[in-house]
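One chain follows as structure tokens, the form predicted alone.
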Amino acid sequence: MIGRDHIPVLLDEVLDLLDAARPGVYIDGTLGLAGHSREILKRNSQARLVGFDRDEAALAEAQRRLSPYANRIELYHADFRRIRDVEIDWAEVRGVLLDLGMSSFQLDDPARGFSHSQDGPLDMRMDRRQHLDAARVIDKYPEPRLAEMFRNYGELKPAAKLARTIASRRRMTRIESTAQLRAIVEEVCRWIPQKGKIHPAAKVFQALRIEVNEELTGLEEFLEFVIGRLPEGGRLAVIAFHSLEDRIVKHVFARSARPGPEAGLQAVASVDLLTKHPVVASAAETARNSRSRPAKLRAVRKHVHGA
């Protein structure tokens, strides 16, 4: 059982943008510890939930937390991008949510290797059934590929130098712990702690996590698939935590809301933008939960013809 209380990010804003008081089916593609989904089911006795998560431990905890609503939920140990494999009556779907952030219990568990601030194995797999982990990436990827990963996914300036240093060090000893990698990053970036300045290892760990879990792969296709399946008035909300994900969400939503063949989906606008600009956490929320600070929430509504 997870001891730490889970705080869902932008909870009220998500429920409002999903218009989650309506009877029907709600899909949570990244269930995590079920913070958002539990509130939907708690507040709406006519809501049913279809939930996905590729982290088996998270799914088990979510199932425990949702046990009072067991007769209204279907949970799947799967990546949200496998949604095509699940039989869903899309005519009944009222809202779809993706919260692309890390669950607190993943970050807080040193054994998972997601956090640079705690020593643990370089793992970072959300789905522990998969073979590729962060240690294998660091050990096996050619230097140019490492540099490209740090540059593209971590937006790290000394990406080439870091890749070169890692390639040199791993010839002498295997780099397999978060502490080892953090020390190398601090050396390469000449890190001196300063108040308000983000540790460079945060960008490196982000890049590794994205690579290991293929976090950007298929996101655009998933969003387009959902938009294509939603019934009129159905809503899609996405919380992104870094610019790479948010950029994809922003572009898909903008393209889908723009009429004309160049939109790439159909000849007329298929959605209405509910968020012209991303919704961010209030000062009060960031004071309660610092992990909400980078969150950006965007939402669309499937266009209602004749409205």
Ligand SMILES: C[S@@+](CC[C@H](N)C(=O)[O-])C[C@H]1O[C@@H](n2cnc3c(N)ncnc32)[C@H](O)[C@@H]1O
Given for the second form:
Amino acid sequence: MIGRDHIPVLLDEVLDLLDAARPGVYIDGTLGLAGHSREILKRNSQARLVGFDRDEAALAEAQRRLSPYANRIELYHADFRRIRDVEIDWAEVRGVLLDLGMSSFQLDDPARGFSHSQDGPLDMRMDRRQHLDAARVIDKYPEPRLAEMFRNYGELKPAAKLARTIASRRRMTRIESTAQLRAIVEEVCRWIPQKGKIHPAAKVFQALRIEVNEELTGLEEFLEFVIGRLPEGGRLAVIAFHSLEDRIVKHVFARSARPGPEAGLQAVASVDLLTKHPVVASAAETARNSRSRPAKLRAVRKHVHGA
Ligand SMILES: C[S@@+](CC[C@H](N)C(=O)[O-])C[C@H]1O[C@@H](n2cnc3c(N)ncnc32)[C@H](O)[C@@H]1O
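Could you switch over to the form predicted together with the ligand, since the one displayed so far is the form predicted alone?
What follows is the whole complex; the chain from before opens it.
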């Protein structure tokens, strides 16, 4: 069974910020193994759920885990950015959640190619229906585009050198496994393992994953769309796992919390910030679940007029 010991990140904090005990509709844009959604449905018998995941395996597992609540759920094998295509009774929506990034089972499966610490194909597609995978990026992108990707999405210092080395190696042999790429990174970065030091391949793999899955594209539009549609008192909570995503969330929330035309949203769209600073996992949670360490949770509530 996949992800049997799955622990949802910042669970109590999310339920609290969504005020998930209210009757109504909750939208989970990133179901994963349905850790958060299951708790909402379990604790609140008057909650209904609309869920999305673009990973077929995640969706199947979420469906299995949510089967006790089958009459209260509607699940879609789709990108949450396609939310506009789904008919939703927004007046009934009480909370929307995004828990961005990957599920632990995706990371742990070498066949998915997300992890640099296990050998596997350079795949990294969350939605395996899509054509572009990591091997194709490494094989086809021109050198300057590779450098830009490693710099912007991985914040890697020797981005240009790594791109140059990849461009020269791929003329000799096809780079198609995670181990091959990791070896090139180790060589370029002159990696010597040291306790407490993060492997440079982590940055490179992060960059590739963001590129393959277009993780930053459309996030801002999604957040603005949801803020525009939420009814008064409706809440939106987002967990980000890297600073690039968190920055987008922070800016959209801050902008939407400011009244007036500079908000740049629909005229009525305005929210109250529920988290002045991002909520992070407690020491107890990070000790239990190391994946929770980089998590940053931010939330807003659609402004209640006259309140
Ligand atoms: C961190 S996991 C979610 C974990 C979930 N909250 C839980 O507790 O089980 C993120 C999930 O979101 C999915 N995902 C990431 N980006 C997505 C997107 N743009 N649209 C739909 N699903 C996405 C991934 O496939 C993955 O299953």
